Number of protein chains: 2
Amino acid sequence: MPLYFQLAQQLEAAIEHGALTPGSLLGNEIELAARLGLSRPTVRQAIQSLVDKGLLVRRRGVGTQVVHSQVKRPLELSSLYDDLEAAGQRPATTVLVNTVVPASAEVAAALGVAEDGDVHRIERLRLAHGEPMAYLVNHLPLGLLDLDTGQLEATGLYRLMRSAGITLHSARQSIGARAATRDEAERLGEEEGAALLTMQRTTFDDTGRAVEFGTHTYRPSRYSFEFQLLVRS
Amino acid sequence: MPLYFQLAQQLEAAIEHGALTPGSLLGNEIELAARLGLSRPTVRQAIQSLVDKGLLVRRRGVGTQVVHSQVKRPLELSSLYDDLEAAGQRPATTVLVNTVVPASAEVAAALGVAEDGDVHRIERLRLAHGEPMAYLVNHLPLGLLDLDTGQLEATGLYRLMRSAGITLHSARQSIGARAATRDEAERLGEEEGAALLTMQRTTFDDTGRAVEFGTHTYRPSRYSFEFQLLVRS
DNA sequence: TCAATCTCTATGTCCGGACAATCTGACTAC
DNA sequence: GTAGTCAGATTGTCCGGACATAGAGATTGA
């Protein structure tokens, strides 16, 4: 494990568990770097990694304070299913549907696969504590992955990716609302014409390929997207 | 300007006009760095630096490689109006209130004052090409900004702030939705119970103070969240 | 023919130093 | 008393080098 990291990890620790106070100076780095036999670039780089993280603001001429305002996530890209057992909700999963689909126009140009080739759909109801809480489609371009129905309501479809080696590198997302059709009423619990969040979502692996598109609709009485972002600077 | 960002831009610009094609190697940093007269440090900060912004893609043993897929724009901090001016649509505002009001219990805890304290209060009405998209309300802390109501129809209160002196860092944002009340539906121009797309959002300074709390509502069919995020690694 | 091993290559980590830019606070001059 | 100036402190940038690590392909052996 890198240096540089072991040292990011203890001061966030420190920053954690209140040894490190928010606005407190955190010394001038070539001392620190010499107070624990470590180069300056190998403790800059730990700082920087906190820095980017949010937990910490550097000022040339003043020092690097900790911020005051509590962190709590970032926004990462996260399956539902990992966001929901991190927050202890026993998520579960009904697989509706697992098949191969000709590819419509939307979901082709989404994929960057010929129209009408055949491509993965799948459609699950989402439950916490039981009760509906959103209904998520996905199609997926043949070869990548076997989708396995036991395994789709065991975990997350990115924790299947993932352990089927696919890296996933980043996304393009939409967030939006639109009244409920009689179908997706039905199918979440709610009346038709109710307020429902949706969100489309394509996920591209680090070479550039599309490995995922969703379209999701959430019931907002039971589920809403929170996150925190840092000014790019 | 540094030499790091110098080349940072020049290969940004490389890849946006097809110079580097996706997928094409960038050559290993050493020689890099020769040809260019640069140590490899800056070539390597100057390469991180558009890995973090998910333009490229290092791979030990391999190279550094330009991904396929077509970042757009990370998310980011950004205000509504600079987003729609970026996109061309022309945004206006029209000042609703614009007062100082004893701060509310959520209010209160939003921003870290006292219960009952005064704060200031914004209700905004954003157009785009002559129609309603959102219905913006804010509170802010006293004495921070002076919110003459000219300037806030003629530009958007991030830039207000940070022309201001403020250096925003940080934001938490809650995004959901939910059929209109019958006064949200006629500020907007929609139907009551019609669903609407809610944003809550509490931004921090650099010190962490909490400098704004705003509760957002946009009609869904002329507003979305768009976003592209990367995986953290 | 297939699998294990080796070698080459490129990035990852780390060091030590040097100078520049900027912010704060104290000092000085008016 | 106030404003301008100066010095100290701290991060920002940049250099040049060294070794470690992981991936890919070629080689070698069974």
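Residue numbers count along the first chain shown, from 1. In this text, all values refer to a predicted model and were calculated from it rather than measured experimentally. Only the largest set of C-alpha atoms that superpose within 1.5 Å between the two forms is called the rigid core. Compared with the form predicted on its own:
In this overlay on the rigid core, G37 has a C-alpha that sits 2 Å or more away from its partner position between the two forms. For R178, the Cα coordinates differ by under 2 angstroms between the two forms after the core has been superposed. For V211, the Cα coordinates differ by under 2 angstroms between the two forms after the core has been superposed.
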The other form holds:
Amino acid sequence: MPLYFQLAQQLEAAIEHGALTPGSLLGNEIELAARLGLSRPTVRQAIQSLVDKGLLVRRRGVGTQVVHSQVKRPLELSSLYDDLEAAGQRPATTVLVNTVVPASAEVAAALGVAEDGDVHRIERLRLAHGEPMAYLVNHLPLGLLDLDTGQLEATGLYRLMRSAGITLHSARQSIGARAATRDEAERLGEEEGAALLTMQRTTFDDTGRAVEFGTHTYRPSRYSFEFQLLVRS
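Given the form predicted in complex with the DNA, state the structure of the form predicted on its own.
No partner chains or extra molecules come along with it, only the chain itself.
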């Protein structure tokens, strides 16, 4: 395994486990190379690989600085708010839209309601450490629960649903990627056309009723989905 890759793995592990906290300075390449007994090109390549992942940033006059570890979300029925809290990322939410709208054909089919019937629509920007992580659009059947804007900004949607007595049982989910539109790029702090992760999910309660249809976009530099695959004999 190349030395630069070994160093990059060690630094990434230190960031993810909190040994290197956000804002920590690594020093310049010459200092790091001398401290670690490695060549400067090896250190430069390792640092660049973590800069490309969004874990480090080079700041003129400051040096190389730790940004934040990437959130690795397991593919299970959990909320982004809970995942960010578990990763120590200090989640915050800005509610952009909280209203009632006619259901589109796609939303109606997902929720099992009449097309053009009223559904609740919420749009939120989810942040961690003050940086945008994801843009979340959710549709819910009307009258399911009270969707107060203040509560939506204080906690996660799934927590509100559970506190209202809704038992979340299962979900149907698809994951993809596409280029950011101008509006999405502005919301998420990315360049127009930058790659974004996408996730679409329909969530069901323990009676089999569809209780939520979500369409979410994520910054891949700060977020990933994690799979565990089993070999079938």
